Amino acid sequence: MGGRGRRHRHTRRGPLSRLGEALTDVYLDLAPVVLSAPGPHALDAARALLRAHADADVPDGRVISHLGLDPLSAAARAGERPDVADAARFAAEHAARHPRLGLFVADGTLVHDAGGSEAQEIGSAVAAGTAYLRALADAGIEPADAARRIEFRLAANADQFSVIAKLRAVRAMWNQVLEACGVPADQRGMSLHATTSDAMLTRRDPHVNMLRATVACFAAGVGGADAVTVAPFDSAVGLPDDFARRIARNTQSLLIEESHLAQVIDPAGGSFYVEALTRDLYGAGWAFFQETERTGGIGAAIEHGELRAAVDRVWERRRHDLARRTAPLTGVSEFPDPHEKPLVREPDPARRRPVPGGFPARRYAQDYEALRDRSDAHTAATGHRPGAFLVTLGPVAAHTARASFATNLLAAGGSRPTTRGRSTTRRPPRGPSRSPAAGSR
């Protein structure tokens, strides 16, 4: 989706020997395939993908898929020391024979999924792109050729204006990097792939995720993403079903075919708010990138824990706002359904499991959902849901707003408020009180 309307086919994790079988009916010279392979198996998966193209008799010059190499993110998630040189040498071996083959992914979703800010996300993505640019240059690939083989991957959430500004800002940042590398102006393009945010997805009231994904996909297209991946609405629950996958596919198809979102270049350009937000994000993202470079680059920041520490500080502030509902989550912390039956799905074998010492995968709703899970467990064990008696004092007009606030607050944590009748206060009598006997005389 976006300027070129390019789509990706993503393979799910499985035996590498079956990769060719999975791509049997795919026109590999027309549909680019992007690998997302875990670190230890990335090079083996890349070999399997190239072998699948050869088995399909795709000429070397028409191989347009992407190897998806990303040793920096793989090392960060595994809590290991990054090693880019081996992947760069492997990429250089195949780059000359496949002039249109994509090589590396500079993935900012690593930071986003851990709860980082937009500035940290684009700053770390540009730092990763710079590291891969250097590694490919050391392996013998010219900067201009290396730059066009790097795909940038960023997250798109339901905050549409920040997404639009983020994608516009990161293009300007990468342009400045390539200018410093001596790349001609007409060769400074950026391949930008936006994926809907995993962090924004909720397990509770998951159908709201369809609305979040629609807004995120729209924002990604308006921001100029070349490709967009929409996650199924039940991805946070488990293995998505056929309906969820169909809705995810149709979301971007409708935006492209019926809303003509891919036919306008930079539709947000000229908007004062978007331009100002783009400028601010550019400044903050560039400052984070420069700080990362000063400490030895993104590889050193990952190895020494500096990137993780910076992201954790932002996450704690974000978590504070979520806990106090100044950052609301529809269906979770706002307007929760206390009678909701949790959606059930099979476990997704492709979902990444956090490794001790590695970058975490956090979701904004996780703390509320933990409370709801505890409430469900208590209900299953005792037969009744945890509750609180809500005492309403005064007339209805005086207490309705406060009672509604308290009801939503308690329901967000899985508690069931009860109001058995209404308690009222009476105005005390004026003047000296008299006993019935005195009044009868």
Given for the second form:
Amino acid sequence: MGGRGRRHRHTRRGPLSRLGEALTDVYLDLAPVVLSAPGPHALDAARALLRAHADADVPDGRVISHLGLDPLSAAARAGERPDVADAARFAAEHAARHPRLGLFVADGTLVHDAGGSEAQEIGSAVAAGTAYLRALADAGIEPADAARRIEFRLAANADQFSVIAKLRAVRAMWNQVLEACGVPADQRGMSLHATTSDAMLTRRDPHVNMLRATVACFAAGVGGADAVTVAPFDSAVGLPDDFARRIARNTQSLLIEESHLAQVIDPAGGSFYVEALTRDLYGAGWAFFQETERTGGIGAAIEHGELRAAVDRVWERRRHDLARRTAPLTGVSEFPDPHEKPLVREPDPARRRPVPGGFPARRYAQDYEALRDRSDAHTAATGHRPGAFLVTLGPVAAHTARASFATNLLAAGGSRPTTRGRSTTRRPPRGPSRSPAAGSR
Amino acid sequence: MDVPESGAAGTAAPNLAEGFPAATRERWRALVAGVLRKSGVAEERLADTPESVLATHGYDGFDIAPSTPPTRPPPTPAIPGWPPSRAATGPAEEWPEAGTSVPGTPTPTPPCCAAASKTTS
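Write the structure block of the form predicted in complex with the partner chain for the protein whose form predicted alone appears above.
Full complex below, order starting with the chain above.
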């Protein structure tokens, strides 16, 4: 999405030798492929992608795909020591022959998915971009050329204005970095790829994820993302089915083709609110970037655990707010459906499993969902769902607010409250039937 | 499009504030405090900046103000549509090239206006 209307397609994971087969009939010189191959096989995957281009007779000068190299995030997730130099040497070898080939991904979703804040996300992404810029410079690529080949990956969640401001702020930060590197002003833009947040997805009431993804996709488009990936609504549960994948594709198709989001540049610019939020995020993100650089750059911050510690501090505060429901989650901590049948999907082989000692993947709903799972297990074992009896006194008008609150609260933890108001509320003989106290849905 | 900006019409524009006392920040704050007092906000929080009661606290060490005055400048001067507010990979094909996009140089015609004038003329 965004001005260039570029879209991304998810392909299923398979052996590297079959990458070319998976890309049969794709016009590789028109439709760029962005690799996502974290871990030890990243360079093999990059070779396989280039081989697929060669097999499809794409001239070297017209290869516009992206190798998606990201040794920093891969090492952080695996809990290993990052090494950027090897990948940079490899990238530099291929960069010379392919002038338009993308090389590195500076990924802010590493921090976002671990529960970090917006400023930490953009600060660490710019720090990663800077690390790759340095590594490519050491491998003999000019900063302006290197900057063009680094793609930034940020998460878009359902907080519309925060996403818009975040995307605007990170561009200004990168502009600042490239200015310091002596890159001319007209080459200081940022290639920005937003993906809908994995952390915001819920397993319970998963259809709400469609609404979350739509807001996120909208905000990413308005914020000026060059590409947007929308995750299917059931992707936190397991391998997405055809319906979920179609909805995910249509979400962006509708926003591009019918809402024409890609036709307008920076529509939020000039709003006092958005400009102020952009400025504040820029300040906080830049401070985080400087702090990271002071400790020796993002590689050292990952290796010595400073990045993880900073993210964990925010996650603890976030978790506290989630648990107290001051940060509500629709369908999970607010308006949960105690009668819900959980969605069942095959396990997704492409989903990264968190490694002990590595960067965690956290979802905002995970604590509530653990309680709901426990309640389901108890129900399956005993035949009875844990419950509570709400004694509602007086007419509905007198107790409904408190009863709804208590019902929601208990259901969020997997209890199914029962209410009896018969002794005190008289039902009119033939009037419209009164809804029970729990009128949340 | 030749639409005069608001206020640019000069003497012909009516002064809507005529006859009202001058609006000051202190007066506005007194009104804000009055409303919040009715909601039961403690008096000591209403003393200096009552609007801060309505601020949103994020995880990044700054608060989001409930009302933003027009005095805050953006972090870097950016012309919408040109770097750094957009990728330097260039505007889409149908938009004019970003040749004179350096902030500080004469403002290029924004692509949207250029396109609009083409269709209306």
